[in-house]
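This document opens with one chain alone, in C-alpha cells, the form predicted alone.
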Amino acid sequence: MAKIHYNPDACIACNTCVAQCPVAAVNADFPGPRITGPASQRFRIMGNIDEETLHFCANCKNCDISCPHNVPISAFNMIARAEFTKKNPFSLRDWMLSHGALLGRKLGLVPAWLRNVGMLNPLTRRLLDMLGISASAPLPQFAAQTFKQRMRTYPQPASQRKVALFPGCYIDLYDPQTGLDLVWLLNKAGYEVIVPNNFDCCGLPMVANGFMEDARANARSNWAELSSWCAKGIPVLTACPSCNLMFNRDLAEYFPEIATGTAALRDAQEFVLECVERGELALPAPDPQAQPMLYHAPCHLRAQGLGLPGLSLLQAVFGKAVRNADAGCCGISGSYGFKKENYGIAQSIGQPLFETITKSGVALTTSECGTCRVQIMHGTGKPCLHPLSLVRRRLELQH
C-alpha cells in the first residue's frame, strides 16, 4: 500500500474543493478545506498557527473526491485537528462518540432496553445536550443482542469456502439484522462465515474527533488481524462503507507504518456482486412490480472511487424501481451530525436529499451507511434499509 507523503505545494488553490464541501456551502463561519488543509499547513509547519475553526470540518471526504491534484486534504485537517486535541483539553463529549466500541463493551452486561431508555428519555437526553450531544440528534438505539452474539447461535451450513466477515460498531451494535442478512447471502452463495474476535473499532470516529494515538493503537492491532486473514487467502468483507475507507485509504495516510504489506477489507456489496458474476448466487429477474425506492450514495463510499456496488446489485434485483438519489451529503458525517453545535448545520446540509426523498414519492430508501440511513429516517421519517437487506428479502420471496 502505497504511503502518502504530505506536501501542500501541491495544492493550486483552484478551490474546487471549496465548492464541492457541503459545510462550506451551508455554513459561513467555515473558510472551506482549501483554507483549513493545505494553506494553514504551511503555516503549521513553522508553528504559526493553531486553527479553531477546523471542528467545522465534516471528514465527509468530499474535498478528496474533487481535488484534481489529490492533494489529501481531509487528512490535513484531522491530523491538525489531533494537534489542536493534543494543546487543548478534550471534551467528554468527543471521547464517547469517538469510543463507542469501548462503551458498547463496558455496559454489555447491561440489558440494551435499559441502556435505550437511560440513553433516551427526556431527562438524559437534557444532560447529554448540556454535554454537546443536541437533543435533538437522532441518537440510534442499542439491539437486544450485538451482532457477535448473535453469530455464536446463528446456523451455518459448513462448508470449503470460507470468508471473514468485520461488521464495524453499528452493525455490531445497533444493527445486527443486516450482518445477518449478509451472512444469509453468503451462505446462499456457498461460503461460511467466520467473524473474529479480535477486530476492534476501525478508529475513524477516534481520527475524527481528534484522538489519533487511540486509533493509531485500533490500527496496529486491526491490521495485523487482517493481514492474518488475507496471508491465509479468506478475504475479510465489511458492509460499512466507512469501515472500508479507513482500512484501504486512511491507514495508510495516518499510519504508513502500520499499514505496509498487500492486506485489505473488501466491500460486502462488491462481493456479492462478484458471486453473482461467478454463478455462485443467483438472483431473480427483476420485478416489474417493485415499489420504488431511492438509493443514497454514502460519502465514504464515493471517495474509495469503487463505483457505486450496492446500487448495481439493487438494480440487478430490482431493476428501474430503484434510482440514485444524487443529491449530495446527507449531512451526518458519522458523529458530527450529533454535536450540539454540528445539528443545525448537518440538517442544513441534508435538506436537498430530504426533499429529493419527499418530493419523490418513494415509501422506501436505502444506502449502505448505518448514520446516513439514522438520518434519512431522521430527516424524512421514510424507512431506510441495507441494499443487502433488501436484495435477501427479495431472494426470500423468490422461493
Partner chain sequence: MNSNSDVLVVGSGPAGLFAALVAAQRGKTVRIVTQGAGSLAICGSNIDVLGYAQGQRIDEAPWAAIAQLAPEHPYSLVGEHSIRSALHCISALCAKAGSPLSHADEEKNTLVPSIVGTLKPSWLCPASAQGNSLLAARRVLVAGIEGFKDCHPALVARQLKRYPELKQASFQTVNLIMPPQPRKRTLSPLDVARFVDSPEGLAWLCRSLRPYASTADVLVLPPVCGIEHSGSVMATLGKEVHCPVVEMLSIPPAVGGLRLRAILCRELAALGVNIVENATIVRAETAGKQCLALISKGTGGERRYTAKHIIIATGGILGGGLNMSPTAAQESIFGIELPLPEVIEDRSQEAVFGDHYFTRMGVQVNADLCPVGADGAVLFNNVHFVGRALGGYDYATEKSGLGVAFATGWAAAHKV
Given for the second form:
Amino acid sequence: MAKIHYNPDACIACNTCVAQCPVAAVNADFPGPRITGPASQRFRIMGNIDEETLHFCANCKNCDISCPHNVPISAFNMIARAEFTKKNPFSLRDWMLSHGALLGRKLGLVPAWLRNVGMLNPLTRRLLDMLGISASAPLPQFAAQTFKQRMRTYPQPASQRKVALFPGCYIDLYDPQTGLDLVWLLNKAGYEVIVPNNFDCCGLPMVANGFMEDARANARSNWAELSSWCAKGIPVLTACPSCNLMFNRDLAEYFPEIATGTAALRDAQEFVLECVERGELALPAPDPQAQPMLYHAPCHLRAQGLGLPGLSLLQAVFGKAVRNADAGCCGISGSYGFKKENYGIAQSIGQPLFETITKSGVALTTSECGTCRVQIMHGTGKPCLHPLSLVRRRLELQH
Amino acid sequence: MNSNSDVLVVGSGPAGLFAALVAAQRGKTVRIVTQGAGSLAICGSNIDVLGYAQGQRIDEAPWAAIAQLAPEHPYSLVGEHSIRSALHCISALCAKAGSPLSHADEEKNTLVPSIVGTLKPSWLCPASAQGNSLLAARRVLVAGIEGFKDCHPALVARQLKRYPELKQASFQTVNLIMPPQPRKRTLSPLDVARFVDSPEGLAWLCRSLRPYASTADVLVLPPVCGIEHSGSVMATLGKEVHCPVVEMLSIPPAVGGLRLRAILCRELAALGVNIVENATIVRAETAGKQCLALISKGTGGERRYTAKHIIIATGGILGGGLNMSPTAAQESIFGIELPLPEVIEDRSQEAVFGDHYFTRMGVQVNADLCPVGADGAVLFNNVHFVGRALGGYDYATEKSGLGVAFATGWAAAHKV
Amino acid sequence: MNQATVVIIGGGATGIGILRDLSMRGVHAVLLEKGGLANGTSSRFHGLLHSGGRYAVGDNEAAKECIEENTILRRVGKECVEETEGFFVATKHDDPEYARAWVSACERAGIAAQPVPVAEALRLEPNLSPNISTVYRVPDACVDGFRLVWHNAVSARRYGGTLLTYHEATGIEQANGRVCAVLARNCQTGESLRFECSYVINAAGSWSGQIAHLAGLDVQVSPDRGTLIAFNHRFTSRVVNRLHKSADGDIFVPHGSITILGTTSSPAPSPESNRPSSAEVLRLLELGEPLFPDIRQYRILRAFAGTRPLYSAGSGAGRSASRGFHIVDHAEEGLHGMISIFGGKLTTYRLMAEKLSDLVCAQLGVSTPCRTATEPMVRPPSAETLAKATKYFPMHSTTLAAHRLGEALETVVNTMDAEPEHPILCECEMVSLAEIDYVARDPDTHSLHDVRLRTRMGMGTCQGTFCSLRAIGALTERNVPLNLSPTEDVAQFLQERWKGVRPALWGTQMKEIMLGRAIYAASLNLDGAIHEQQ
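Alright, leaving the form predicted alone aside, put up the form predicted together with the partner chain.
All chains and molecules follow, beginning with the one already shown.
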C-alpha cells in the first residue's frame, strides 16, 4: 500500500469537502469526509479509533473532486474500512454485494428468468431485506444472456484495426445491450472488437465493501491482462465510469505495486469522440427535432479529470436538446444505496436530481453509469439510457 | 485527447468562474479545467472591495482610497471602470438569480458583524444585511442556534458592545431551538441553512424570529438563511418577520460562498461552459511568448487543452496557484519564479497580523494581466492571471478578496 | 500572612515532583511558579522517556538512573506514558565500533537492547530508510511532560500541597544565616505576598541562576537552547534514535498524533530565549533525513525551543548526588535552608525529587519514607465512569481523554450526561467542550494557552484556527469566568502558534497559515477589530 495513504499531511482542514459531501448534506449522523478521512487518519496511525461512522461514506468521490489540495480522502476511508472488515465479523450481505461477478458466474448455469424469479420475487426480497438489502432498492435484473455470451455469436466485420473491451460487471450481467451498442459504433468506425476472457470484476465494489484483499487479487490479474493488450498496441476500452476509475486511479492508489508501467484503460466515450476527430466515424448534424433529454454526470466520471466526453458526444448529435442536469449525486454509489441502512440516505441524496428531471418535463434521461441509471429510473420513473445507446439510435435513424 | 476553445480558464474559484462567465457572455467558447471546488466553498458571500488602506478602516469612500493604491496593486492595473463594471455585473447576476445583493449607500462601505462580534467593512452584502441597519439599531437581538459550536450570541453581543458605534445599543441574545431531530453531528450554519431551504425549515425560522420583531430593531443571525433558495428565504423573512435581518460572517464551511457558487455555476451551465473537474494541469506547451496548450493529467493519460486565450485563476498559496519551498516561490503552472528574501524570517514579521512580505507575493502582470518577468518584459501574450495568483496586494488585511477576484476576472474576460 | 515549612520555586517536573514528595511525607510545602505549569523546559522537550540507551556510552551512571526511573514511571504514571518502545538505528555511514561499545554499555547499565533484523524493522516502521544497517530495540517510551506535571500537581494537592501558578518569586529574606521568607508577586493581580518558611527549594531550572541571585548567591547555570520540530502526523510509531555518538537531531519521538524531532544545542542568551530559527529547522531536517528519507515531505506543524539548564559543577560548593543531576545545599556557603537542584532530565525527575526531599526531611527530622516510586499518581476511574464515557467520546476511544483528565474524568462525564449536546470543539485533536469547560473552570487556568496544554486543544493540524474561537464563544456562553475575548485571547493564541510556524513557513503549513488568514483577517476582520474594539 502506498505510503501516502498513511499520510494525512495535505489536509489543512479547509472544510471544502464537508460542504460538498452528498451524504453529510442529508444525514446528520455523518461527521463528514474531513473527520472520517484525514482527521481520523492521524488517530488511526495511533491505532486508537472506533469507526462508528465510517460506514456512512458512499465512496462517491465528491470529497476528492472538491478537495483543492489533492488529499486522498476517500482512499483513507476505504483503507480504514478494509481494516475494519478484517477485524470485525463478516457481513454476508456486503460480501454478496461486492462479489456480484462471482455470484453471476456461479448462477450462470441457472437460466436468467429463473435467476430473476429467484432473486427478485417478494419472498427472496424479504429474505434479502433480512440480510440488509433494502426491499425497496432497485436491484437490476439479470439479462437473459450475458454480454460475453452474446458477443460469442455477434457478427462483426473483420478489421485490421482492433480494440479490446472491458465490459464491466454491469454491462456483462445486466445490460449487454449497451455493450452491443458500443460494439456497433466501434464497428462502424472500422474497428473489430475483442472481448478478452481473462478480465474479472474491476474490484471497486470489493473496495467499497471492505474486501481489499479480494480487490487486490482481481487487480493483479486484471492489470496483467490489460498490460498484455496495451503491449500489443490494442487499446482497451470501457463504457463504465466506475471500472475506469478503479483501473486508472484507485488501483494506483491502493495497489501501486500492481499498477506499474504505462497501461491504461480508455473511456469508450472519449475514444468514440476521438474516432470522430480522426474522421473514422461520421456523426450526423444535430437533430433539430430531437426530443429534450437530461444528462446526469456520474460522480465516478467527474472524479477522473477527463471532463464529460459522453455529454460532448450527445451534444454533437442532439445539439441543445440534451442538457446537463447538473443536480449532484444520484445517491446510489454502486451498492451503497441498495443497503437497508443507506436506502433512505441514497433517496434523499438523489432528490434534487429527481426533482430536476421531473420538473424539466423531459421524457428521457441519460447517463454512463449503470447503477446511476437504475437509481434515476427508480427515482423518476423515466427511462435512462447510456449515451452510446442514444448515439447509436441517432446514427441508425439517419440511415 | 485534444480539446479546443476560445478561452481556457484554469481554476474554479470566484475569479475563474467569473472570468469564464463574462467571457462566455461575450460570445466566446469557454472551458474551465479545475482541481478542487475553489475557495467559494470556504468564503462568505459578502463582496469586499476595500476595507482598509494604510491600516485605517475605510467607512466612507473606498473609491478615493482605491485611486491612491500602489501602481502594482491589481486594482490600479485594471482601473476603477473594471472594478465597478465587475461589481455591477455580479450584482445583476445575483438579482437575476433571485438573491439580490445590496449596498449601504452608493459610495460607502457597510459594516457587517461576524460570529466573533467583530465588524468588517464590506461593499455588497446579501440583501438580508439591509445596509447598515445594525448600526442604526438601538435594540439588537443576536440569535444563535442551540447546539452550534461556531456561533455564540453572548460573545457576539459582548464584543459588539465594545465598538464606539454600538455603545448606545442595547443587546438581547437568544439561542433558537431547531426542531428535534436525531443526530450525532454538531450543527453548523451549513446544516441549518440547508434546513431553512426546505419549506418546513423556513416556517420554523419565521416562527422563531417573529416574537422578537417587536422588541428589536434588527435581528442578527448566523448565515443560515438558505443556500439554493436564499433569495426567497430572505424575501419571506422580510414579509413574515417585519424586522431587518443581518447575517453574520462565519467560518468554513461557508454558506454565503456556496450561494454565490451555485449562482455562478448555474449561469455557466446555461451558457454552455464546460467544466473539467478533478484535473491538474501538469505543464504548459509554449512557443516564444505564446502558450500553445496546457496539459492535464486525468485517468487513462494526459489531455491537451488548446485555446486562443488562457486565464489562470489558480489562486495563491492557499489555492495551490503559488508554491513555496524553503528556498523558492514559484507560480505552479508556468513555473514563474517569484522574488523571495533569502532568509526565511525576512519573509514575514514577528507579529501574526504584521505587514508580511509573503502575503503580497504573487505573479507580476501588466495592464493586460499578462505575466511579466523581473525585467518587466511580457512572458506570455495570451495568458492572463486573475485573482489571488496576482501579487501586489494583501487581500486579507485590506479586505479586498472577492473585489479583486471579480474585478480582475472581468478585466481578463475583456482582454480575450 | 502565609506560612509553610518549605517554599519551592519553579513549577516544572522537578519542582512539582518535590511538592508531591514532601506533601506525601506530611511536610507543609508551597510551590510558586511565575507562569503556568510546566511552561519552561518540562513542556519544551521531545517527550522521550529515556531507556537510558542514549546515555549508555557517555554516562553509564545516568543511563542506570534512566532505566530504573523509566520502569517506575510506567507503573506510577501510566496515564502520562505511552509504551512505544524504541529503536536505535545505525546507517551505513555510522561507525560500527560505536554500536559495539553501545551494546556492552547497555548491558552494564541493565538496559535490554535486542537486535532487530533490518527487514523486520522496516516492516514495523515502513518510513525508515531502507539504507539502515543495524537496529536494536530498547525500552524507550514517550511521556507527556505537561500531563506528568499536572497529575503530580493534582496528587500533591490531595496531600495538602499548595500550588500557586502565575506567582513570581521576587525576593528571598534571610536572618542569621537562615532563609526565613520568600516574597512573591501575583502576576495576575499585581498583589505582593510574603511566605514565611524554613526552607527554600530552588527548582527553577534554567531560571535557577536568577533565583539563587535573589538570595545573594552565585551559581553557574547557563541556559542552552534546544530547538525541536513537531510534525503533523505520526510517521513512526516507535521512538527512533540514531545509533551514533549523541548529537543534534538524532531522536524522533511519536507523541500522540504527532512526531517530534529533536534537538539542537546552542548557548542561549537567556532562559526565555525560546524562539526557534529557520536555520535550526533546516539543520534538523538535514540531520533527520538519513533515518527518514521522506522527511522533507512531512508537514511541519511548528518548531519550538526550550532551554536546558547547564550547570557547571565545581564552581560552587556543590555536592554531586549523581552525574546526572546536582543538589546544592547552600548551607555550605553560609545560607541555611536554601537548597538548589540543577540538571537532570525529565525521565529522572522523580528520583531528583526523592533525593532532595530526603535531604530536607533529614534536616527536618521527618522519617516518613518516600512513596513516590510505588504509589500511582492517578486513581483509576471506575468501570462505570469509563462505560459512560464511551458514549460521549466519539471517534477515538475514551482512553486519551481519561489519561488527560485523570480523576476529573468522572466530573466531565457527569457534565456530559446532564447536557443534550456534546460537541467536539477541537476536531483535529478530538477535544470535547465538556473537557475544555472543566479545565477552563480550574482556578489554575488563566488563559486559552493553559487550556491548550491540558487538553491538547489547538495542537493538531489546524493549530487552533477553528477551535480557539469556538472555545471562547462556548465558554462565554457558559459563563466560565475566564473573560476571554477574540481580540485579545484568540489573537494571543494565534500569535503563539505563529511563533512556531514562522521559521518553517513553507509547504502545506504555509497553506494552513493562509487559511487562518482567510478566516481571521479576511472573513472575520480580527486584525482590524483589535484596534477598533474598546
